[in-house]
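Take a look at this single chain, the form predicted on its own, given in structure tokens.
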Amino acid sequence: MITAKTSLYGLIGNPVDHSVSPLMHNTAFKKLGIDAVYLAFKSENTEDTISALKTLGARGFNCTMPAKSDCAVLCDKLSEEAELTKSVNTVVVEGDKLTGHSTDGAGFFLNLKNNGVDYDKNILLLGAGGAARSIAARAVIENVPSLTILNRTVKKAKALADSLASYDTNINYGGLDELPEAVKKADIIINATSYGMGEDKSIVDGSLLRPDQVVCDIVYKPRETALLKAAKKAGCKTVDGLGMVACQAAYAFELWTGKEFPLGEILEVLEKN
């Protein structure tokens, strides 16, 4: 029940109507006891709703897109990962005061451990946005050996290659058409792209993946892209985008509640949904 003592957390961006955040965050407060409610709210100015989330005392929110680059710049602080990134998904309100967090590529990373991966191998990144941003920067502090990131543009690739370089990762960087010859090198590949998303295709061409490596996909609606899909045919092993949403979940929530998310009951409940 919310009473006045009812603490608010919240999501904000636009679309926010597909996200799964309510339904975890709330079944989390229930489960462990925290008076608390976590609402989504459609913001087209992202300064504005974070100054009215501020005004009626919430005290943490994540940022989805188009939100997290508005959000790095409106926060008082930002953690490494985010500093990095110069993305935010996760802010945790202390006063007057906003920290800002990246927790999409830790919250991937512990997906993958969870899925028994072990991630110290040549990854190929296909992807240059925010969330393959926070994949990319979690890499070089988990101190992998080699990191290839490849996108459709290929300055956004360079970008995020050049904010990495102080890091003991050798990375390298180019566009999709250098895929082929990327699939043959890379141990694990991850899509942190949008392609797949409600339709078909896979990114990556099926006859090019091996039966020794690592599929992942960030897309989780469909659960199964096309590209996992073939990955399995190929005889991969493949890694959903459904964890790494509880798991990115999982450290907003102990950010803002000091409480361990209890992520094998929330990945029941979205499996169910």
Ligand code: NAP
Second form
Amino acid sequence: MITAKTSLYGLIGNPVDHSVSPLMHNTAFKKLGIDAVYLAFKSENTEDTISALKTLGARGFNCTMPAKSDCAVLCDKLSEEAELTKSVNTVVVEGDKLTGHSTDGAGFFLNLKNNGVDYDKNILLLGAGGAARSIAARAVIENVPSLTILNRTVKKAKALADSLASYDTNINYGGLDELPEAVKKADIIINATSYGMGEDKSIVDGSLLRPDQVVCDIVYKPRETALLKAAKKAGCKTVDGLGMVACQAAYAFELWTGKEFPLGEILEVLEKN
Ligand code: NAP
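Form predicted in complex with the ligand, following the form predicted on its own:
Up next: the whole complex, starting with the chain shown before.
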């Protein structure tokens, strides 16, 4: 029930009408009996929208495209990952101060852990866009031994590798033409490009894959992408992108409320959605 004391949370970006975040957070508030509501706000101007949310006393909000990098500039403080990626997807509001976080990478690795995957291994990351940057930042914070970043636009892979060079992880980068060689050396392969989103084509040729490899796709529409189908056929363990959606929300929810997110129930809700 909405009361005179209901706390306000939300999502800003454009578009936002496809987002499952309101469904996830409002389900979690209800389940835990928290007097709060989460709404989606289509934003034409990130600065104005954030100012409006502060005026209304919002306790926290998520940012999606194209608000993520503008939001990083508008925050008073950034987490280590948000600082590394210069991108924010979760903001905690305390008084008039904003702290920005980037929970996609942490969500990705929590989902791996929940799927029983040991990620202290050689990781091949495909992509250097927003999601890939967040996964790469968390990978070095988690101290993975080796990370290879391949991207269609090589200079973006190089910029990402350079930005993480001060960490202990051994980092290589290159273009997608290096994919066959890189797949051979990888224990865990992650598709963090939008390749395969809404279409039945795989960024990795299934004949390159071995049964001892773990293959992850962060694309979650379709849930079983062509890459994951090919990986299953090759006998690999596979991890799809839906768990990451719930896990990045779990981190945001816990930052806002200090309470544990009902992850299992939220995953069931997402699966039915
Ligand atoms: P983004 O910032 O726009 O980056 C897109 C990435 O995909 C870039 O690396 C781009 O390469 C690459 N790419 C696009 N088309 C390609 C093609 N035809 N061939 C090869 N590479 C291609 O997008 P993003 O925010 O990182 O999102 C990427 C995907 O992850 C989307 O499908 C999104 O829905 C999904 N995602 C899932 C979650 C989750 O929780 N499961 C979270 C965030 C995002 P260039 O740099 O060369 O353009």
